[in-house]
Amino acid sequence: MGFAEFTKTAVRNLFSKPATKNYPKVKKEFFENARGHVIFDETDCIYCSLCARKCPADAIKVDRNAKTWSIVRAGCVQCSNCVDACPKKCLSMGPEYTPVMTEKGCETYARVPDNTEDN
């Protein structure tokens, strides 16, 4: 690249647009149907381990009689195998990425028993 061109560059970016947005301040817009990462919602699992049956990465775990939900986020591809294998419709995909993290960790969701009695 000759001097006179490198010129031509250099004055040519003086008086335009950055190509990168300001980050953070200036955050993401996801586009409509963006797989970040996927959700659960333990009021309507039934535990029944379809989504980690489907899970290619064996990024989810199910334990029945525990009734414990885990997934290492580390590991999830966000193919969303999961989300259309649930019968039940606990889980769906976010819109924005997983946040970052700073060590490889389990995310572990369990149901909470219910304090009422029947009398």
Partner chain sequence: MSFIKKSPWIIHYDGTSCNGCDIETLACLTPLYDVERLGVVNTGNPKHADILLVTGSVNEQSAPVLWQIYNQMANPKVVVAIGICALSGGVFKECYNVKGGVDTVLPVDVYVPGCAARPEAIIDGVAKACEILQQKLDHEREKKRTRKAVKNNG
Given for the second form:
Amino acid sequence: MGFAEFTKTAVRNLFSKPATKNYPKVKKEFFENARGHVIFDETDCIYCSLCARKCPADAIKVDRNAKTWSIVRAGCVQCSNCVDACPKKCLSMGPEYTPVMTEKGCETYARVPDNTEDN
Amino acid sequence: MSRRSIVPFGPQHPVLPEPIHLDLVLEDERVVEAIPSIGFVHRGLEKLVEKREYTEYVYVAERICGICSFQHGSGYCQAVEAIMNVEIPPRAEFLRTIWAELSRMHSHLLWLGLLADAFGFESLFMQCWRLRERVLDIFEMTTGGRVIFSVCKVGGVRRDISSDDMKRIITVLDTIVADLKDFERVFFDNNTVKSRLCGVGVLSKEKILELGAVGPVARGSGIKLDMRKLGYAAYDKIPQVEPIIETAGDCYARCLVRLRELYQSVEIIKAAASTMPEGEISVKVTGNPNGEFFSRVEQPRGEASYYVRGNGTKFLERFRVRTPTFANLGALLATLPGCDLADVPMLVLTIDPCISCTER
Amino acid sequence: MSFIKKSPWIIHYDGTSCNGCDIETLACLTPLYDVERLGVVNTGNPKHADILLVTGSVNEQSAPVLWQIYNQMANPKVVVAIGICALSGGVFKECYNVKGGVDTVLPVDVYVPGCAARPEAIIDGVAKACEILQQKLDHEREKKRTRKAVKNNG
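Hand over the structure of the form predicted in complex with the partner chain; the form predicted alone is what we had up.
Everything in the complex follows now, all chains and molecules, and the chain you saw is the first one.
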């Protein structure tokens, strides 16, 4: 029968550096290929809507005629299936997550560069 | 004459991590009967298979449960691959094995922590979860996700582990083993821990066979039941896969099984890393599945079986998953009558319930 | 910590989550993230709590449970939806038994995206919830003051 088995661990924890990340003060360092959010680069996009069809959560909408690409950030599950599906490689994954929101919106990227609007 | 009363337990309860409702019929402080009612987490994702293409459904299958998500994904992929006669590259098989064993480690560390919390050892809970974070860091480094990995696909895996990363993983695993060695004695021979666990919730070998329990619950009662022995993925190429059994059948035995499996998982990962061949990680899959298959995988909680039926279109006809907790719920209900009310949270925990798996 | 002025007490309810966001919320309490250093306490009693964290979408059976918890909480209260399932239903939104996000049942103040939401994101969400809690408190005080002034003048 044992006694005070945890002492060693407890004492070591007392004298070692804290394990806690001081998060809001110290920024989080992301791993290079962490899946955080989808980045859309419109320069090469041919609006084939393959990404929208491959999305398991139906978060992406593509309008071929109006040449808009939109994503519901509150619906995207970061599986990066659209990134794999894109034939022109204009989608990629960024490591940071979408910041917290107070209302759900839809982000639309239009064709004309100076007309880009973030709703 | 003792008085009968009914205590409702859950769905929102401080000691319950997940919503399940139990009506506990008590005689004074002793439980005489437990009536479960489930359905709080039922989503109906098996029906979703008719609306999603079979290649996309992997991402839904993964989200059956966030703790054993990798095994759910790979179990589904295995079934579809078997229907379509797809031979996945050997490197993908080894990568699947490595990720599966890492998820087992993360799940068991999580469970040991929750158990420590249930018997009131707060600092042990914190220590276990602190170790677990290192496993999660490995996941984020290799797969990109901390909990849901999305690396399994029909025809292989989506990401590779470079040899540098593999070396780093082995060093991290060594530090985990070193730290675990420090406090494993708390589980093995601490007086307070033993007094809470020994002789509580005893299930005999015959009872387990009768109830059809699986996984660590069955292995804790001395039944050699481990689906890894079927040799799916790369388990047939690794000699370390031997089911770990204890014979006492109480909470303590189930705890020891899981603790020893942690070390076994490290051994398996090391063996897989040293024998992993180079090469492709996925093959292109064309056509649609037509036929049916049952695949079985060993999850951290026990055996899970997946039934997939395709009809030649890109939408599957039927998907069915039998999860380990569903099989173990019978064992839980068998242990509850006769125990004290204060032991209920711990008995619920020792079968390692995963309600979202069970209800899908 | 300057960005959280109050010590918010939180209550966590697991809707139909896959456990992913659930264990990440629990991981916030453990050494690596340790939200208790910010004064955040996880309580099991809805009457003690200021902030309700909900993970996972809502189905027919969990909606009334969620309502009961919400109604028991004292005013002002803030609801934080954690994870894509709680936001919109995610991959499960077309399932027959899923009603959709938490906002189909409760008024949600803060949305924390992610599948599964990272602990850092959850900490951010709780910090945002504290801001909103403070705003609601100020608003209520203001209302009380004007009511008093109207009463005195009338």
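Superpose the two forms; the largest set of C-alphas matching within 1.5 Å is the rigid core. Residue numbers count along the first chain shown, from 1. Since the structure is predicted, the reported quantities are computational estimates derived from the model, not experimental observations.
Fitting the two forms on the rigid core leaves the C-alpha of K104 displaced by under 2 angstroms between these two forms.
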